[in-house]
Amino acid sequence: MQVYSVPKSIKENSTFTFCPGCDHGVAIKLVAEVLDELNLRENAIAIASSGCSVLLYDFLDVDCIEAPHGRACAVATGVKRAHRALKNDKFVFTYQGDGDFASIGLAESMHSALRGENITAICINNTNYGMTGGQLGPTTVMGQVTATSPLGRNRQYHGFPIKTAEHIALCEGVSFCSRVALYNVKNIINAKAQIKKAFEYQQQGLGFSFVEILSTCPTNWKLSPSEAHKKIEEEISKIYPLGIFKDIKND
């Protein structure tokens, strides 16, 4: 009996290039599984930009475009509208880190949501700029030590972190918005279900859909993979609570 098979939307003979214990690999696998289940692979266009998320291209076997840092939602908007104008509608989604989506790209992200662009955005929140050395990012939690906050994030100097899902949910153009985590099997199964719903809402033309994924960053957090997952469960998910923040079909 076959227990597991590699999703068809994953490139053959891919070599894992993320840090040991990083959740990007699990997140990309879930995206690939959903693309397969919804039969979207041949019609999908993925947009990613600078950061660890850019490695998506090494694994996902769909058409991909690299956007300038922070501009993934803007590029996705252009791709979606251009193909629609040609009456050749494509399934378009972004795959971004929290620094990309919620810092340099915050304007592009928020305005895409406010306009109700019929695209899906996936944001990996690992509370720092992972690829460039672990600097303080928009979602770095209070007290967290990073390369640029050696004494920990504090209110007076750094301000407060952004709760991305809660802000996106306030935009009237958003059809679906949730936050998930990957620290155990139950949450991985739930994360896949939320990604699938976000993709389905785009298929149904309901507007902007968004899934924020709490992810480990063992290298920059200076923790083992198991310790990093424990940190997500016991600390990060309390600051960034999991759940569905907007669902226009059920609100």
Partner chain sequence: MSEKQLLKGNIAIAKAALECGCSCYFGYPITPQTEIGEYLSLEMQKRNLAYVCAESEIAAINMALGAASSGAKVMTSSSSCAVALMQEGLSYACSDELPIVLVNVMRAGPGQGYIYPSQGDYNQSTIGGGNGDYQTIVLSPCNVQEVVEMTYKSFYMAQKYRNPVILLVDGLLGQMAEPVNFINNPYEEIDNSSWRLDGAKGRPSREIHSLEPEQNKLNQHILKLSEKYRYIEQNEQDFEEYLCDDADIILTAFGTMARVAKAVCNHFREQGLKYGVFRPKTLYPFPYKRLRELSIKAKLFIDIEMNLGQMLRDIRLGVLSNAQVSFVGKPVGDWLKKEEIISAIENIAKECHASL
Given for the second form:
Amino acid sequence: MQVYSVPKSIKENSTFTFCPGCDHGVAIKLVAEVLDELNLRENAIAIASSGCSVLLYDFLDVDCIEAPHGRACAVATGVKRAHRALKNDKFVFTYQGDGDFASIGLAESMHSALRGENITAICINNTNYGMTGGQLGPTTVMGQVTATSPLGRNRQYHGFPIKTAEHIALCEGVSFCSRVALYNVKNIINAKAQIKKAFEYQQQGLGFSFVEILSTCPTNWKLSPSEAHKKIEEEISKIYPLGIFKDIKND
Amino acid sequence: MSEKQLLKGNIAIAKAALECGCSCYFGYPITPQTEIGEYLSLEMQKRNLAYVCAESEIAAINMALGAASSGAKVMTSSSSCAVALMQEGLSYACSDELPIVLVNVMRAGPGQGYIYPSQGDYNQSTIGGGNGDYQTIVLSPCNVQEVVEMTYKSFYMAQKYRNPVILLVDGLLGQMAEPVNFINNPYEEIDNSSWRLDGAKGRPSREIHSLEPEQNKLNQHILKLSEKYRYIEQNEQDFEEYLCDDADIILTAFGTMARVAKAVCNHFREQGLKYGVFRPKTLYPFPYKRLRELSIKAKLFIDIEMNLGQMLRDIRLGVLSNAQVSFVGKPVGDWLKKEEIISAIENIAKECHASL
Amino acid sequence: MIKNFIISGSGGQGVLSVGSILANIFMLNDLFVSYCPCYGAEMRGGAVNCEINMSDSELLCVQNDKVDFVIALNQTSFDKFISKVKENGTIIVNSSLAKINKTRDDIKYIFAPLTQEAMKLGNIKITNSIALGVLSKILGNFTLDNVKLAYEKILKNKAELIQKNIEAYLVGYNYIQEKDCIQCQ
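Given the form predicted alone, state the structure of the form predicted in complex with its partner chain.
Now the complete complex, all chains and molecules, led by this one.
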């Protein structure tokens, strides 16, 4: 009996090229599993972004366009609306980092959420700019040492970070908004359920759905994979609490 | 559709876009092109087409990028300082080989400048402000009838070459109304089924991206784009000539300024001086070939622009060294008048006139 | 043959719509025509103007230093555009809102109380059409059919409004004949 196989939505023979212990691989695999389960692969168009998340199309076996840095939600808006104008409904989602979604692209992200674009955004929050070597980003927590906050993030000098999911939940056009983590099996199962719900809400035409995934960055955090996961469990998820911030079906 | 209508340039662009099947428009208001978006907002909603009041020009060009990947015909429009915000998107669209029509109805710059008309975006359009080896096709109409024809041509060339096309319109022409004979779109449809993203059903998945970590692959990609640009340069140079065949002195101008140049040319012809007018209709690819031929006979070229000499560089590159090149221009505002140009030329061409 | 016109007044006087109607009439007469409205901040403070050019061959100059005809619907426009009239050109001035004053002796003046005439017809908003009638009489080459067609193009199916404007147009058209407007060389 076969108990496990690679999701169909993952390209054959692909090997994740992320750093050891990075949660990107898990997140992409969850997305692929949900695409399979909802039978979306042949109707989906993914929007990759700048940063480590750009590698999405190396692994995911769906049509994919890479957006300029920060513009994934604007590109997704164009893709979704164009297909609707051509009388097709495509399943459209973005896969972005926190720098892409909540810093350089905050305007595009927030306005897509406000308009209630019927798309899904997945945001990997690893509290720094990973690909460029771990600089201070919009989600770097207070006190966190990064390549550009060598003495730790400081209120007076750097200012505060953004609680992305909490802000997105305030937008009227949002159907579903949650924050998940991947530091243990229970959380991974929960994360998959939330991604699935977000995708289903788009299928049902309910508006903008959003999942923020707390992710490790062992290389830049200078921690081992297990220490990095422990950091999420004990520190990061206390600052960025897990949970559902908006669900129009329950609110 | 054959009855003549008095149409503003901006409205003519919007109508022509609908006529040739534009199904997506994304834009942000800026004078003097706002009527394009205003007109399309109702017409596209009525037809269930895609229209988004974008939060910025950056968002607008990126929405256009996404929409173009679907194979739909896509347009955005803006003006000068806001087209500056779209330069990144244009560079991506060139690398991604996505067909986008960008209408730039020019206003005064640099910076915020003002809403006065100008032709100050020649360099921005033909050279571009984005990164890397890329080229956008640039068309320049001189009257509202041509605005319609070139809107059709913009969509066609964008699809044919899978490249952004800039329709570069003088602010004056966007705001001005002239009688238009609304001809049907003469261009064939281009099949895009081999590249568009419409879901990986019954075929391998497709990727559209400009990122390429492998150096060789990236070089190959850029060289392939370059080959396309060289092909466009060989095959798409377009221009209008007015009394150039026997001309000793040729006035060069683009857009509406070329009309004033014709009036100036008529004035000197009446005095028995052999003037002509050469007007590039494609600013990229620039019609160097014909300009070079004309410079075998013509002794003097006088470039006239509503800027401080942006096309002048291309004129200098185009004419042979035996011919002189001179310039009459003004940065922004009320168009240079026929009389102003005539008196400027009488100074410039004094010696040349005496020798003729 | 080339003729150019500037129409100027304040916001609400129908400057742009009558400019557009004039341009449409020329188009219906199979002439080349351009119509350039002022736009944006130029209009702030309520001043509105437009330039119309007409020709029987390709129109080359759509913005001109001097024009053959100016219609000034208020004092500000009169003051601003009198210098734009060509030698031997004509300025039509709304004497209801501008003082009769001749600062140049190389142009023709037509002073007509356009606003008062419009009020007599019970609608101040048709001042512009009376002015068009005056201009039309001077030009002498429009057919009433084309004038009606032009109004229909702009005002679409508002039959009553079209009728009212044609009435105003005719008042202007007949004004010069019937009354002694102050006209001098």
